[in-house]
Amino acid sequence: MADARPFHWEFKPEPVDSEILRIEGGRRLEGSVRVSGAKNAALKLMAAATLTGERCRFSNVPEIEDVRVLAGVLTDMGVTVDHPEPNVYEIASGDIDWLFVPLEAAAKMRASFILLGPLLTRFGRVIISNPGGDRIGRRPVNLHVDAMRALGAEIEYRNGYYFAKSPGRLRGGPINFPQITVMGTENAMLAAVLADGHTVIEPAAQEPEVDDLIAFLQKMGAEVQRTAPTRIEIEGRRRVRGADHSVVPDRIEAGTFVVAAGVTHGRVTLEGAPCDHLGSFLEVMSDAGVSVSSNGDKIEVDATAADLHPLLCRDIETQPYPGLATDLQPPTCVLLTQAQGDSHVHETVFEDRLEWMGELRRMGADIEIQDQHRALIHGPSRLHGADVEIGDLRAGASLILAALAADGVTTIAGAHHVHRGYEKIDQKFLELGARIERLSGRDVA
């Protein structure tokens, strides 16, 4: 299926012992910060560029490890990937003859699986590893595979790899997911763009990053429309063209900095913020007593006199968009440790997303983890510095928030997880007045 030439991995991770953060807490954050482009949009846009041999240019791309990993995977397949200036990537996918996504990439970044749809529909074949990613519960890709099969693909699973091929063009048709899946929706959409005929995806994810991908595909000449809140329809075309696109701002990063202002009783302005994408989250912040105002692409947070309230009237319950994003649940929980009373948390998306709270309890938080999906937070807790370890991307950012609010010094190991998804997060906090430094394991041994 693919040439037998050796695989050369170019983007190696930094040694884990170099990924440590030391934070001195108890300082109020003040100032302005610009929100970076969305990780969950940029990676899918880069994958979409493989649908054409023409050049695609992306601006506002976050300078994060996941983007560098995907750029390395594309380069090793024979795709031309240029990085002419910060936050700009140019991708040209000519005739790719090495249609193989290796275990090394998949183990570091689950989003590598988004290459299944575009490579399969354009080239008719691909070998792709079962993905890895954050340890936050089951994240099966069977929905992606079933969607490809619904379009006529033949897929076998052997020795940790999916061997996918299409006897001719994929065929458009109905794709009915048993549940909402964001990346499954995106993979199905990318595959259907070059398929023969009409495809209807239901229920389709409504996340802003999905709509950002739709906007880019339309610039490429694809016939893709959201015809109902949870329905996307595609009329397949034989080819699409290159296009330029600016990545949508990252709503998860924006929410993280809103919480940072709240837990430090600070005053922070977010520039370039995706205000329209944060409705449910900003409602939760308002209910908790954080003063937040939004205007255009600016969010202003003033928590200097905040009296944080527990959320007694309802659970903090994560839901697919437009509900509260699961990626914003961990930072919200940090805020609730400082509220004057008890708050309930219900994580509906991932089974193990509450496990990180064990590290938060080491810092003094009073939390009862009731089961895989529910927790009870007793506030307020006086957080204190401790030695903690990051287990996944969003939990890592949340431990930074807890350290900023804590008395004393916190040492956070495993910070490479955070650098996967947040652009220069330590530098941004420094500019807001935080005391934070990046150290190697040898420095703290």
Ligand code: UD1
The other form holds:
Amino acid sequence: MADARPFHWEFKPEPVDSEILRIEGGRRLEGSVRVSGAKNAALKLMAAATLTGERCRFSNVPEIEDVRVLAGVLTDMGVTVDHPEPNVYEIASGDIDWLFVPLEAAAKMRASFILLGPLLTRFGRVIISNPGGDRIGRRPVNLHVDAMRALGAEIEYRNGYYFAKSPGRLRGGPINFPQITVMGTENAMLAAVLADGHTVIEPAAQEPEVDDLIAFLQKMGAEVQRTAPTRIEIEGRRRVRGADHSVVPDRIEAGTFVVAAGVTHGRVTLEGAPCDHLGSFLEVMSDAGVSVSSNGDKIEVDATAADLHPLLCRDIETQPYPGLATDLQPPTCVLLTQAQGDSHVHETVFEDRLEWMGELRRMGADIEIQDQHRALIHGPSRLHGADVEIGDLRAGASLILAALAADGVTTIAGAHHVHRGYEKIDQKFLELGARIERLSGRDVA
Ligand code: UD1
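Following the display of the form predicted on its own, present the structure of the form predicted in complex with the ligand.
After this comes the whole thing, all chains and molecules, with the earlier chain placed first.
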């Protein structure tokens, strides 16, 4: 068994070069854009690869910062991570020298905590930092920890680290979450794959990225199945094998581009889009007057003649899948600033996911933030350019959308947050006719 020696660890994170985007708004977006692989699937698939010493190969991996961070964490642990061509990663976890996920890595990306389940179940121990990630609420990990304990793990929390161990193999059993949790479901599932016996996870998250992980685990030879919409059952095995997998397309990126077409009164075709995964969101879009049609893996958005209607509270309430995704709430709100009349927004999944609207107000949006979960958007507002700052990934993409719709020039500081989750977002917008350029902090100092 590999040794865990956290206090000898030396992690030297790359300094983050603060990036600024300069956007000249008011141009109609037209053309087609290819949807990239889903961040929220790719990270979990890469973690799943540590369940075996055999090589796993992933294609359609988005070229984003979070993937690079996770690849770096794995490499530093002693995992072989190859990146033979763009969007392809190969991972072989034969020898893991360090069963340790350091604070520096975890602070950059909450999803690093997804390594808890696979490392603990395969190696019987891991020390993993309490994660940070987006500033969208407290985002605790108690449900992940409770799930591991339900499988027989012993976990202590000291000095910002979870020290997890399992005396023998983890033991399959019932895992009953008090609420839906996406990564909690995934972590539990990954741990149960190599546990001794049968595990039933309820209620299990239904997000398409969870099903993409199930599909990959099945290719690895794991016995895991969704046996009811909110139930996943796993029969633990002693080992699983390497496998190849293509990452499911990113429904959140696709939704972001739908809104981009909507707010610029443009006409955009999304290629390789996960139409089946966007039901609730596309309903909201057509209620708002954006014409959206889907055909196979193509979504055509035509907002050239859009007359946006106000949406009511019941329409804009975020929920776990198949409800409206919380990650699509900020882009949807940008669209609502352009709707005729008042729209209510109810964010039920996270607290503090409305704070970014302060920046949107600086661009001319008329928004009342009523409490941590509710906002009232008075539309339509004429958005104008401003100097704004991004605090987290999804809010960042949404400020770009607002800037595309606004009159004049917007500079967006903190744009590096957006590269955590969106592949070449500026280039994709350029190809659709936007005026957008990347400046480093120095260019505008
Ligand atoms: C994932 C997604 C994120 C998305 C979110 C909800 C990844 C990498 N991220 O995040 O983009 O916005 O699902 O769709 O896949 N909670 C606890 N204790 C826990 C875990 C969660 O209280 O141990 C709470 C959270 O604070 C939140 C709610 O449960 O209020 C749902 O969070 P969860 O579904 O776990 O989100 P993530 O998996 O972190």
